[in-house]
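One chain comes next, on its own, written out as structure tokens in the form predicted on its own.
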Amino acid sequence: MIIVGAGLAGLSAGYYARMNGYRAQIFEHHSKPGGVAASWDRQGYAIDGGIHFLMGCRSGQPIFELYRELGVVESEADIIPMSTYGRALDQRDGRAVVATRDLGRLVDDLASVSPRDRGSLEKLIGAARALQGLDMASAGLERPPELMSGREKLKQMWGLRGAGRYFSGQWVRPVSEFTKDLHDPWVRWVIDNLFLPEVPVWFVAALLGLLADGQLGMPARGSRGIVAGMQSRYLERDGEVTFGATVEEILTDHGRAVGVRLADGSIHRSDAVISAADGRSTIFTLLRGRFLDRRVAERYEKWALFRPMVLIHLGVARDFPDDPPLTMVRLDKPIDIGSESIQGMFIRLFNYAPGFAPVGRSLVQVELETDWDHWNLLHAEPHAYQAEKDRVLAEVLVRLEAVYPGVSSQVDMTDVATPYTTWRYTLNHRGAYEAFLPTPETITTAVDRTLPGLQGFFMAGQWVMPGGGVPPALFSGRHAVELLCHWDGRPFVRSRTE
């Protein structure tokens, strides 16, 4: 088989292809694996632009065993438990709150600001406590939806029986609707930005439940270590991968995928094709839009995408020993980029494990949600593009001074990656780093891994797992091979011990 893309989903598909006896060849556009789980070196710093945390971090759980199977981790020691999710800071008045595993403290701290909101906050935390211990794999990740029998669906529902009420009714509305009932704008901003305001309320409750349950952790080896582990596991099984090989067309013959044509004109034949690449370009460019129905077309026309990011990375001669790994900042003065006025920024400190920075220094990442069109137009004018990057960097440094006084004078490395950077290396549509936004509609929609009228073809990655994230990407690669085995009438092997 041929696999398009060596991101997490593509490497997962390659591994399970080899485990099930298929020859596997991955073609990757970039010069190295990882996709959006990106990392790169700058002046002694290992910049991590991809994975921020992992869920399902306890040995014995299906997600953790998947991590171990694929080389994401070797043991629990490769994941650093998160006792603190992050801090929210309002630069307008200095208010701050820290979200830790003690969910009651979060309620008390926010209610001390706005006593009238205690009831709503306790309702949210009550849902989080009810969802503690939730096995995310049993919530629909382990099996491709096309192969789930009625009995399996009933078993899945039974596994969620204690939490079922939180996946319907008021809990499926967007967080932004839940927070409309909150009285204090600051409290509203905090809850909206625990993840994304568009996700369903149950999603944020589940995230807080995982935090309280000790099921969130940071990868000690970072994105680089995760990708390296997965690539090694694939190559150990004699998988093949070619970098700098951009697929320009998926070849079909009488309704069956039969290979690919690369940008250099070379043709590579196969019995099956898995695309773990950008979903839109796969369907509308590589396959020329020939295999879709109304549902598929409307999905790509109407579903919102994750907003792209500007990532500013700073090497700082400072340790930040007492600061949490994430700080969400409500800015006192917005940062204007193009036509957008950005009201908040996310600061991540990569000082939780060695390897990100030289001794005595830290890697600091600042995330700003931004607009694709602005950067896409600017890149055509290199001087204007660089000038805008420099301006945004200067604006961010001013804002950082209010959070970490003196930090500007301690910076010895800067790096700015724009949405165009994301597209350049991943070809993700409009620089979206996790495909479809996990709205209440998208996150509950079972997206087929196949396309109508096309045999021997399967999709993997964020575009068939709305909501994205590491476990869905990994499972989607496994799903694609499981579907191929089903199509070939052969048993699917999912574990090295089988």
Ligand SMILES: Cc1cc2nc3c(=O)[nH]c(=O)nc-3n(C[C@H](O)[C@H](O)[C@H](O)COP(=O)(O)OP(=O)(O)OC[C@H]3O[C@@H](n4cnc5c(N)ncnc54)[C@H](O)[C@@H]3O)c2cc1C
The other form holds:
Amino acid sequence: MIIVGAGLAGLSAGYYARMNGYRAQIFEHHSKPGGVAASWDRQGYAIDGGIHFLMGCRSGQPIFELYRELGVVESEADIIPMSTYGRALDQRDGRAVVATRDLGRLVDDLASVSPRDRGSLEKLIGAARALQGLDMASAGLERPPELMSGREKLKQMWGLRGAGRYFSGQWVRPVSEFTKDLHDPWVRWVIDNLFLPEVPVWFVAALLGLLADGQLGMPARGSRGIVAGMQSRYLERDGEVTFGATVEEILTDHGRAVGVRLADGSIHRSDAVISAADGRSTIFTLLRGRFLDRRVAERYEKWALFRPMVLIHLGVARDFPDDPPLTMVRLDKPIDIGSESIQGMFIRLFNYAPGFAPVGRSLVQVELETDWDHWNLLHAEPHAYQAEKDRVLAEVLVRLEAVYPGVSSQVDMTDVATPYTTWRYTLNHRGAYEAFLPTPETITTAVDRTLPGLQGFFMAGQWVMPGGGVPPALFSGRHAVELLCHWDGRPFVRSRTE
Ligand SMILES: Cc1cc2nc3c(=O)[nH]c(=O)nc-3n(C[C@H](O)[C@H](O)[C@H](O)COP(=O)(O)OP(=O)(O)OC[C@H]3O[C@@H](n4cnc5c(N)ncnc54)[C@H](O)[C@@H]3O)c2cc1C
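Alternate state requested, the form predicted in complex with the ligand (shown: the form predicted on its own):
Let's see the whole complex now, leading with the same chain.
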């Protein structure tokens, strides 16, 4: 089979293809694997422009066993459980709050700022406690929904029975609706930014439940270690991969996928094709929009995308021994980029494991949500594009100095990646690094992994798992091969131990 894309989903599909006896060839646009789980070297620093945290840190859990199977981790030591999720800081008045595994403390700290909001906050934390123990990373993903019997679906619902009430009514509103009822704007900003204001309330409650449960962790080997581990597993099983190979067309014959044509004009034939690449270009460009129905078309017309980011990395000659890994800053002076006024920036310190920076130095990442069109237009004029990157970097350094005094004079490496950079290396539409936003509607939609009228073709990856993320990408690669086995009338082998 041919697989388009060597991101996490493509590598997962490749591994399961080999495990199930298919000859597998991955074609990848970039010069290396990983897709948006990207890492690169700069002046002695190992920049990590991808995965921040993983759900599921303990062996024995289905998601952890999947990580181990695919080489994402070798052992529990490869995931460092998070005792602190992050700190929120208001630069306007210096207020700060830290979200730790102690959820009661979070309520008390926020309620001390705004006593009138205690009731709403307690309700949210009550839901988090009720959802504690929920296996959010693998719930509903262990088997492709297309192949689940009515009995299996019932069993799955039964497994969620304790949490059932949190998947309906007020809990399926977007977080931004929930926070409208909060009185204090700062408390509202904190809750909105714990994840994203568009996700359903239950999602943030479940995330806090995972934190309290010790089920959120940071990858000790970074995105680089995760991708290298997955690539090794695939290659050990004689999987084949070609880099710098952009697929321009998925070839079809009488309603069947039969191979691909690359940008260099070469044709490669196969019995089946899995696309683990950007969904829009797969459907509308590589397949010329010929295998579509109204439902599929509407998703690409109507569903909102993740807002792209400017990712700034700084190497700094200092340690941050007492600082949490994430600081969410509500800016006193917004940063204007294009037509937008950016109100908040996220700072991540890669100080939780060695390997990101030389000894005595630290890798710092600053994320700003920004506009695709601005950067896409600018890149056509290299001088203006570079000047804008330099300007945004300078603006960020001024704000950073207020958080970590003295830091701007300690910087010895800078790297600015824009939404255009994301597109250039991964071809994700409009730099949407995690595809569709996980709204109450999208997150519960089971997106088909096949297209109407096309046989021998499957999709994997974040464009068929709204909201993206590592577990959905990994499961979707496995699902694609499981569907293919079903289509081929073969039993599906899930793990080396079977
Ligand atoms: C900054 C950042 C932080 C994140 N943090 C987290 C986190 O904390 N936790 C979490 O779970 N997830 C996180 N994610 C999301 C997670 O990394 C992604 O959802 C996941 O890696 C997506 O994998 P994928 O294989 O579906 O897609 P992609 O990574 O987009 O892979 C698609 C691949 O297909 C290739 N391709 C595209 N078109 C073609 C073509 N025509 N021909 C050949 N190849 C092609 C691309 O080059 C790419 O390599 C984060 C992502 C980013 C960017």
